[in-house]
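One chain comes next, on its own, written out as structure tokens in the form predicted on its own.
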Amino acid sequence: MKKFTKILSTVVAAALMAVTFTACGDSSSTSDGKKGSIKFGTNAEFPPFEFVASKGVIGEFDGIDMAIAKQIAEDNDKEAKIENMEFDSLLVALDNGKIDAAIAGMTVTDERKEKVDFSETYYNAKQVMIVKESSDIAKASDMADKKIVVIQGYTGETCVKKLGYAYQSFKKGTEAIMELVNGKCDVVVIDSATADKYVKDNEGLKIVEDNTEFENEEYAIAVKKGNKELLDQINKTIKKMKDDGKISELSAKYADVTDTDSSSESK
């Protein structure tokens, strides 16, 4: 009986410890065999960074930053997955666990570093206006008694409630576009690659900088605080791609990109 009982503890002991290993282990492959995954919280109103399509690089998802994350997980032996979400939900999705990392256009702002870790930066943008052809805004300053137009969350919204003008915020690029388009505001302001893309697939419409009020930013991927592992590896790739140049081939591809979803606009 004792030796009995010597051998089942033996037993117990052994599997107890191939439970804590695999617990505390960064396995990329779950306990059927099937790959990991790093779950990636995007906002697919972003285009060139982030859009649906017919046929995207992750699923109905596509886009520079879509590239980005799936080279992520790849390089990691993992599947890049995407949650679709308003933009001022990802960084408390960021903090309670739904999501592993953020990427969306994300600028980088002392405010958002003290809710999460940023990784290195990816790509360079500034603000800038979108108007129709025929409008006199010249600068930042001719907005003052404009009907103004921004998307929620997004950096264009802190910009102008600095220059202390009244605004109207929509929860899609799409839809502040369209009341550009109808006639119904006077500027819509936005990051710049965005603006390319919107100015491109609507007729009429044209950029105006100003770059004494609006400033370069950085865009980068965040992750939940303290969670260095998916950051160094989140980091790796982008240095990769910067020195290897995908990144800028990633802009080139995606700034001629037409084949957008358009029931996006609906979702």
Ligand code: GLN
Given for the second form:
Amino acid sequence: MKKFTKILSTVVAAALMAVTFTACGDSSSTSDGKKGSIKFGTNAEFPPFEFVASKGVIGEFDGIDMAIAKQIAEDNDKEAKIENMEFDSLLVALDNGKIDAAIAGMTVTDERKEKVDFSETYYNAKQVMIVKESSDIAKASDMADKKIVVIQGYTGETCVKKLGYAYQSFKKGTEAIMELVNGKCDVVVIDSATADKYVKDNEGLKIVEDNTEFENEEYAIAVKKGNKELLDQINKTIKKMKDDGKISELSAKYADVTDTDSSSESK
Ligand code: GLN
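Moving from the form predicted on its own, what structure would you give for the form predicted together with the ligand?
Up next: the whole complex, starting with the chain shown before.
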């Protein structure tokens, strides 16, 4: 009798478990009732586009790109999830399905276009040089015999490589800036809006532009090649946010926010 009860309870438990698992498998809704999620990959080291803050628009992630990602998800009744990784890993992560889209102030380049599909562009940028206020660097060719620092895998690295100058690369923009602040290098080549932020946040630095040497760049969101459904959804939101001035508004807002003080708390 005792044995029978034990068997019975095991059967009941197994049946209950099966029901529970079926319920989980069938449900694609998230806890707040949304229909699934979009996994965005980024490298949250690139203010004002993405950075970690005490209170960001998506969890601890804040910035122009994060606000765009949130809007794309919302427009499709989905939840935006962020996978923070090295910039260099983003295209691989798209390819192996770890993320659905990469949003990371990513410049559209022919080389990247061979690997992924890009959305409509949403931001114009260019490479600039950050130097100490006292520096005599006034154009790109003045960097020839200087200690140049770039960030690994960024278009800034491609530009310096093309010029044929020796350089050192760092994984993070903040590390590159510290080298400059501490006098260990003479110049950092990086995207314009991010350079503006670093110069605002660190004393004694200035920006030098060379518009003949550095071409215009455009940022877009990348998806896995052939993922037309998601690309269409992304493009719809980008177009809307460009047309109604939302992206310009975000650019202005985040130009003033620093890494540690989040938009909502201090403004
Ligand atoms: N725009 C640059 C690039 O695409 C840098 C992007 C980034 O660091 N997030 O390489």
